[in-house]
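Take a look at this single chain, the form predicted alone, given in structure tokens.
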Amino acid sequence: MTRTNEKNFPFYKKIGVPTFENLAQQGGFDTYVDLQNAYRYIQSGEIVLEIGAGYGRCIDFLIHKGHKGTIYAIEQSAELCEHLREKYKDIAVIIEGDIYQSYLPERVDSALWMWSGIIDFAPDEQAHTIKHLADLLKEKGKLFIDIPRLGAQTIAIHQDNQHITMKTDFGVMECYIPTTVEVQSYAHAAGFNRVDEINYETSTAKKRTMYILLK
């Protein structure tokens, strides 16, 4: 059977980097609101991984806050992986591959899976990712889930509160928001000891919720 992930990856091969940027400003994330609440979690030195990198946001991000541990970037699409390496070449380790089933060369301290990466995922998909990435931690490590919140209304049609669907020029994009106690779920399996929840808005009064998974 096809993953909900795999289903929705055509999106991503077509969407190119100006449009990309262009979600990012209308999000409100452009403003990097949601990095700067995670990066209260995270110091300068730590190994830092980022899941879907897309154009480069978090990683620009990290460049400006002047970080200094070793950032590793995962990302699915040969195309944007083109674009990272050659923006991010002596910056970033860019690693072209699918986050459910890919390996570091070593572990890392923190995880960020921002702007609703793990939505992209079915439930059942969105546990193994998260015991998967739990390996890929440090015995302290921190994981960073970051989804609209439940409720909010987004830019996709909405089935109810955890079901949406995104129709673009791009691709039809299936999604699922989890609830908070699916996280906590996904985080007691995968063996982490606490999940904090942060409630914020983006600069367009794009409403979300960012859990911070502590092993």
Ligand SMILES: C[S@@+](CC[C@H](N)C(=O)[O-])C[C@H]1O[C@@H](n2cnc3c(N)ncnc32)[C@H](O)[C@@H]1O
Second form
Amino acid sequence: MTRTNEKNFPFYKKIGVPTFENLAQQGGFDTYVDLQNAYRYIQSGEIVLEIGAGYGRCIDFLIHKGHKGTIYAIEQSAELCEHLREKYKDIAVIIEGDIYQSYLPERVDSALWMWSGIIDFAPDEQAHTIKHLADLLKEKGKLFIDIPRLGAQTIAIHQDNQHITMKTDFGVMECYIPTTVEVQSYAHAAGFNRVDEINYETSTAKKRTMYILLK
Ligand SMILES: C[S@@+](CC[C@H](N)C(=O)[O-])C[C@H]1O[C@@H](n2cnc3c(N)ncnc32)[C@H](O)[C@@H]1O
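Instead of the form predicted alone shown above, give the structure for the form predicted together with the ligand, please.
So here's everything in the complex, that chain up top.
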């Protein structure tokens, strides 16, 4: 059976880098407010994994920070991977693949799942992926999950507080925003010890929540 997450892949196949960058500007992610919050927990020498690297926004931020540790970036879209390999071949290890079944040559200190990456997955897929990510992290590893604040309006159609649909020229996206209780229960099942929560606004005043899952 095709996963909900896989049904959302065509959107990223077709979107193209300029439109993706435009969306980041509209959302207020181009100024890296989200990543500045996350980086308070990250040391410069850490091995970092980015889940769903898109057009390379998080890699750009890490370069801007002078990050010294190895950067792994997993991305399922072949089209986006071509762009990432071209732009960051000497800076990051680009892995073309599905996070559901991707493995790394070593365990990482921090994993970044930013800009609503998790909401492209159905609830059971979210739980499964968090468990898988826990295995990819070191003993004291951290997982960062960034989502729209529950109840805040987004550019998508809101079926209810948690189910949202985005209809675009590139395809339809079916998304699910987890509650704090759900994130805590995924974290608990995956063996994390603590979940921190940061509520913040992007530079275009979009209300967001970032969870930091700590082992
Ligand atoms: C909302 S974008 C976030 C991009 C980037 N992380 C950022 O913060 O700018 C989500 C990205 O995750 C990728 N993605 C979605 N499902 C994936 C999966 N199962 N494995 C790897 N990448 C995935 C998409 O192709 C897309 O590039």
